[in-house]
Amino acid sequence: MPADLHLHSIYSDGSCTPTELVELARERGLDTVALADHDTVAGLDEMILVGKERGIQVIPAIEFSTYEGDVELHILAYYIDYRNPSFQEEIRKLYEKRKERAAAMIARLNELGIGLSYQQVRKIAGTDYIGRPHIARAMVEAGYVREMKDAFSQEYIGNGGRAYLPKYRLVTEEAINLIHNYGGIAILAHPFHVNGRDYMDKRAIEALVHYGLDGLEVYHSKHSRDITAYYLTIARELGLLVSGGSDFHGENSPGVEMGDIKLVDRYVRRIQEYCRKKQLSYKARQ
């Protein structure tokens, strides 16, 4: 049951739609995928729907970006109840601050000499969520950056720079209580690669423990094997569950590939009875 736990489509900041998510999951030999997009579940009911077609497992997945303090961190939501009424409306409030974020970036941006439009780069997103990745395309497109990640400064839509907003700031312990409270696990998201610190210790991730966190993403694209020991060592001494993924956005993050990280079966086999537990004890709240 090899598995790839952190895929992105067109819904978020990805570059491939869900179908075409499965079809590349069968190709590269994987039996079990899941799309974590950004603050939406817009492309799950496709991918699930697809997957049974084609015999892959698609588990239903969602990113939440935090912050504890000034650190920005991502939670990775597993087994979500996402058709939940509530818990839509909880997202779409979060989507709609995207919206306006990327809005007031490209007004930035034309502040500077950058004459993007919103619906240029809606075109290119090609669903309503646009994220800096969409932006950054729109720039290498309309000749104002050689590559995207020229896009990616101090001068333009870097962490900082002259056109860049924060996103909005949904506390960390909200997130996994939102996540708890409809049924689903909490997993930190690549925690070397966070933004506002270095990386996540263990002092670190014991606070999030203590906020409700169920389990670490170990596997990751970015993570060198060191990373990977170090962190598996910190799930084990903290009794907290293995997850990992690619991370794969397509055309959107050059050099990351479906199926660099393939998360074996024990990992998923646990993360799958740790889920139906709390499932059982979610039902049991309804």
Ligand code: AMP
The other form holds:
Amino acid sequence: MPADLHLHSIYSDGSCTPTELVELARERGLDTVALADHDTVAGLDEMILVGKERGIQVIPAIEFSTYEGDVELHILAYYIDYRNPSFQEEIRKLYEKRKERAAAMIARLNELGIGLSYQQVRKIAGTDYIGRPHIARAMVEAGYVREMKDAFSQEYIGNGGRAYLPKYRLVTEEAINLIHNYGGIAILAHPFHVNGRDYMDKRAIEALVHYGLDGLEVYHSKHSRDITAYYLTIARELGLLVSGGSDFHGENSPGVEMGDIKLVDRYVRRIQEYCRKKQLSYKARQ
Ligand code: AMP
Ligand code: MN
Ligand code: MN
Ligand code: MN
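So the form predicted on its own is up there; where is the form predicted together with the named molecule?
Full complex below, order starting with the chain above.
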């Protein structure tokens, strides 16, 4: 049965709870999913527990935003030892910095005549994890823009826009090392959609392989057939793992449904076998 290895919950910028995600996975005919919230692992215990109860295999994951100069990449970490207190301490700074950044972006919007408060946006987010989708929703609800995507403009919070601010500058190579240090594998998310450059071509991906990148998210809801074929070829040529997921955010990603990407068994098994070996050496190091 198929897998969707890229989901978001209310603990980052998705709109479903982990329990709702498990229920939806059953409805959508999936048997394996990965919760890959941005910068946080807060939803994983619940998701894994409920998954066990309802027969859905849940792979622990997290999605990091990393920087190569001004280029922002997203790196997915699978099977990371997320319960490790020192790992949780390492990622706390990303979360803290997000709070400051959200407040500063809202202040910039205020200067641009958008009368939103931090509390208003926090209410939509539900937690102190505030991402741009929450700000975008607040702008829609207050009538400043018609659709969320209209907030992602140069005038407001689009990349490089007037009220845009970058996140904590986690360097890509350091992120990959962090993932490996805690027993995980590093997969480049949606290589066709990176901020600050056109897309990741073979040479750009090769540079990441030198840092230790383990795989590519070849299948993604925003990759066309041609793009998918392009990255599948690169993954084969560079000997990288192949992953895939919808990047489902519930109401925060209109038009994208869980299971829009169904990764076939063969790729899931390959990821799991590779991780099993890595985990053995990780455990031996502990
Ligand atoms: P942040 O991590 O706070 O910078 O917000 C980035 C998130 O915003 C991504 O993970 C997507 O969920 C969402 N996003 C990015 N670009 C767009 C866009 N053009 N339209 C709608 N949502 C977007
Ligand atoms: Mn997101
Ligand atoms: Mn992403
Ligand atoms: Mn994502």
